[in-house]
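Single chain ahead, by itself, as structure tokens, in the form predicted on its own.
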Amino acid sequence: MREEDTLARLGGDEFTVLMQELEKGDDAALLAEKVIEVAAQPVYIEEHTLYVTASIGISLYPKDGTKSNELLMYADNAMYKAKEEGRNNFQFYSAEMTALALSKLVMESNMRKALENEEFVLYYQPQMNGTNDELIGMEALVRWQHPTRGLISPAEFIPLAEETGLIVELDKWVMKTAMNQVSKWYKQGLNPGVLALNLAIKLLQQKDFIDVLKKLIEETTCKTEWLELEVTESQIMTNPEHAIAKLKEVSDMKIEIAIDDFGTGYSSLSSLKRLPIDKLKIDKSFINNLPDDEEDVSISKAIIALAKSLNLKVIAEGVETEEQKTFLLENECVNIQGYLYSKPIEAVDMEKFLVKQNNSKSV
């Protein structure tokens, strides 16, 4: 920094740096390179060496504003869209970042009425064995019917009720509504075999989760083994050694555990080998170009063979053609889901696969 720009701290983790008379706005990114590149040098406390990255806002006076608030509040934007873009980089503000961030804070106040209006409903999509075309399981996702707007998929609120901590009341009324769903069809004779349930870390690392889920579990006779939870890779990484406590306790209570996105999140084999897991769900991503893609392929069958070297089940997702399903089978993956058999349906169209299957079983 020069003598005469100014470093402050606003908070948290969060610092402000004034620089004055600049020749140009193009300046203030060789300062933001810079302090990009120092922070990354390596910091060493005691055994520990830790790294740090800087995500970075710019805006300028009086391109983008007079006042010092609204100065501020762009070079937040801006740095926010920062941290979207991957972290560890800095962006000039764009007026494009303000209506963005009217948008969010238009959504969340319509999630939070949502929730207490029940705008949320859900879908469900089956999960196959791929030897005989039989149900084993199946997956609840939720949707928001919102009331002007139509459907709106969760790619759209999800990040959003992660990033505001909605995502806690939403997973918790996924799970109440799914599990009471679920024990309704045991009830009626059906078999829909597990319930995979998407948990978000943010839900998993509350306090009570434990005494919540006892709870939702009694309110709703749901059984134990009728229930999975799936946690994405990425998220469980972000705090392994919470994540894997955390999850013994359900795994103590016979629930089963499957890594979801499998393959995406970076995660070492000595934390894998940790988590008491069940099941790897194999990330669509790597399903979508088989069997022509040869990287896909040897990334497909190294997750089969990792799975089965550890004694987990292993499950496709976003499987669509029958080459994908045939490839699969051939490599010992037969636990098979996506729209080669269905894509997500509403509780009454789920039903009807339901009693389509009890009735194939009795011919």
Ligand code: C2E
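In this text, rigid core is short for the largest set of C-alphas that superpose within 1.5 Å between two forms. Positions refer to the first chain, counted from 1. Please read these numbers as outputs of a predicted model, since none were measured by experiment. First, how it differs from the form predicted in complex with the ligand.
A movement of the C-alpha atom of S309 falling short of 2 angstroms is seen between these two forms when the two forms are aligned on their rigid core. Residue displacement note: K352 has its CA displaced by under 2 Å between these two forms (rigid core superposed). With the core held fixed, K83 shows a CA shift of 2 Å or greater between these two forms.
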The other form holds:
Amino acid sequence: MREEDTLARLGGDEFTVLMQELEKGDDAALLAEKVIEVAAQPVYIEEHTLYVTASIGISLYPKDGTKSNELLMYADNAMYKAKEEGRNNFQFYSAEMTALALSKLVMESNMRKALENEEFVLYYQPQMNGTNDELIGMEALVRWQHPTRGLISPAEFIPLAEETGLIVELDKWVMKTAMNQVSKWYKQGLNPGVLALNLAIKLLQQKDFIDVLKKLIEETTCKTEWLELEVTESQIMTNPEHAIAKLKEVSDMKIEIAIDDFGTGYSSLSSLKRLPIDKLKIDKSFINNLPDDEEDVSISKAIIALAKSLNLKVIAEGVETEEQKTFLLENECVNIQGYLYSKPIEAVDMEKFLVKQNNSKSV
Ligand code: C2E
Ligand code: MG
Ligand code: MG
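Starting from the form predicted on its own shown above, please give the structure in the form predicted in complex with the ligand.
Once more the chain from above appears, this time first in line as the rest of the complex follows.
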């Protein structure tokens, strides 16, 4: 249980847990699962091995009720549903909540297995200098090659991985795989440029993150100047003080730091000034409607000017058309990433891309 939770015994074998400050209602299922798991441990009394099960009912404030007696009554109702379902499970008062919570639990356990079975694959998307169409680097983007569902987009599983903490293991795997790949390309005489890795704030917040990073660099023989870490603006702003301190250590290792999805995260200019960053990545929502949408024109121009005055590099993501590129070049944002050049592609295809780039340079 968390510090802010309360456990009470109502009488007999009935207990109540009061969970305050729940971010999302279905988070209650996580504790319910834990209780069931703990209760499932056998109890040894003299020569007997005894088993206990728990049936758990969950009601939510204010969705199910706003008064304490209502909430208790509905939780009690839900508990009887759990008993009917064969005990040793949890039920929400509302059936949809139970379904949602269960599908998340299934997805989470599938994701754990997927990590073990190496079902995740990395795609790479080129980042280009728009003035001469030369590659400056690439971003590693993870996908889930699901055995029955096919290729699953990160938009579908990253949020849950972040919620459950599984992102820490996943991002370590991504970093290792991509760093090995880029090292290999450099050894083959290719020039992949700088590898941009998306870094979940949960991984950055791990106490041993810097050690993990150093070890990865050693194992993969990657040079720090080949690396760039992308952190989203909104994740940084959840705890800017901590992020500033941690990112400073990363930056001291001569690894570049980019702010992803810039413009969507409400950063204060004072935090921005103190962040040890090298690059702003203009969010694709501002690029989509360039050059026609007046607001997007102003916002993009403002971000480019901000980068310039803070002495930061700037790159636009999600560039799909020549018009968008022309606008960006005219406004001195030369670094471009987007479908206009290439969608994210598998390592084999990226290798062909790199060979082509090498050849066109030597001509
Ligand atoms: P992001 O880091 O902002 O990545 C950019 C997203 O825009 C990618 O989506 C990319 O495929 C997509 N994109 C690039 N160019 C274009 C374009 O021209 N048009 C359009 N419509 N889209 C474009 P993707 O690969 O689905 O990734 C979504 C998000 O998932 C990423 O956003 C990132 O936040 C997260 N993500 C992906 N891989 C990882 C990872 O390894 N670790 C972590 N922590 N997050 C990841
Ligand atoms: Mg990114
Ligand atoms: Mg982005």
